[in-house]
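What follows is a single chain, given as structure tokens, in the form predicted alone.
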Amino acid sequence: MAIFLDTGKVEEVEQFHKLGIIRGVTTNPTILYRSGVKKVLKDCSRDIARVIAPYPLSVEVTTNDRQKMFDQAKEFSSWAENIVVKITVHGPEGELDNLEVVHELETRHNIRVNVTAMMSAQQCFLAAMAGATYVSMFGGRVNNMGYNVVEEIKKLSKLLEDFKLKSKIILGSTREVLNVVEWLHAGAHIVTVLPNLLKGMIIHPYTKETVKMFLDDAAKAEEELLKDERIKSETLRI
């Protein structure tokens, strides 16, 4: 699946998927804080899914509580047939009703469930088993903690491999364009990037220089045929 990208935009996200490069959306409250998105979630998440659509848009519940959790997603599920409900591996203080609440959504209500905050192999590995569709766990948070992200993506691809477990491996907080390819071949099905990072991995300057090099060079070309028309032009006059 690849790339699915981080914004809570719409203009974003066609301006990419319009590129055919994206494979799902992601977003979250700081996403959509940060992105100062005005309108309210029901609208945003409903014109994003519209746009990618049959791909997935994962949206987070905005609360802890069990109950709430529960209506949340049910109510998230019911905008669009290709929303994904995001629920971290557990509360604040270390709660573990949100396992119970992702194996619930997903074998006894059909709705598919992104377990996300994750910094471990652990972690994902057991949220696999309560069935998530997919894990997602913070490469760059990992990387930050002084851990190389990769074994643990190595690790628990091999898992999911032993256990014939269906969870896709998303890694998300993604701070460099290295890390894309790099997590990617290290085994996780996807990579969240942020709309600047994306461009990062399309623009390098020397193809900037490569193109305005061909560019210059046919302009000289068109320039010289021109020249040698009109050459022939007054010869054919005389």
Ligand code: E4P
Contents of the next structure:
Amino acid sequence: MAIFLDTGKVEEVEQFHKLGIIRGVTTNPTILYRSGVKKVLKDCSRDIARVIAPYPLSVEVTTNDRQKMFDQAKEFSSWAENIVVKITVHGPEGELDNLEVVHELETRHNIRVNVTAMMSAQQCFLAAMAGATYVSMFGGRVNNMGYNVVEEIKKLSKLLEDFKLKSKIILGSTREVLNVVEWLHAGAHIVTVLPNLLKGMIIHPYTKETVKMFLDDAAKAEEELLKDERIKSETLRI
Ligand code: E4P
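Same protein, the form predicted in complex with the ligand this time rather than the form predicted alone?
Expanding to the full complex; the earlier chain stays at the top.
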């Protein structure tokens, strides 16, 4: 079980990687666009891949054209050994080329693929059958549609076990701190988390209050000790 960081900002990756709590990074074109990353994809991906190596970085293709997906997958995976290529399970109109590309890349080109934007156990199961190294289900989006993603995770985990498929289940689209442990317990191998949410998992208001109490009391104890020593030395002088 592991936590990945869902960001395209190298500074955020460095910050959490140093803490020893992440085992990989995921990005997508929307995350990169919204986080205002101004670097070209190649530079940004190489920087992140270097920071987290040997842990994996998922970089998503930016096209749905069959040949261009191949070309981009080959190019992206040549940038660093730990780059995994992210491809959506089908195209914007339900095009099926994507799984063919995934199958080819995994079985003939030794390129690891993270099949993404999936909303159900059955989609993930088929992506796993096609040979995907990672299958990404978007938990928050599934819940927002009115289905409980926990049930989908359990179903998928059982299917992968029954069919002896090696794909790792990634749960993305986290919305609440509670999602992380709940989804891992349901059978996700990995949950990919936004930096703020990860921070929210660590920082607790009552912990802050407790730490303040420890520090205040330590300072008070030191002050009293100094005061006692002063009195003692003054008494000796008299
Ligand atoms: C995961 O790999 C995705 O990049 C991400 O978690 C999608 O989340 P969203 O539903 O917030 O767009």
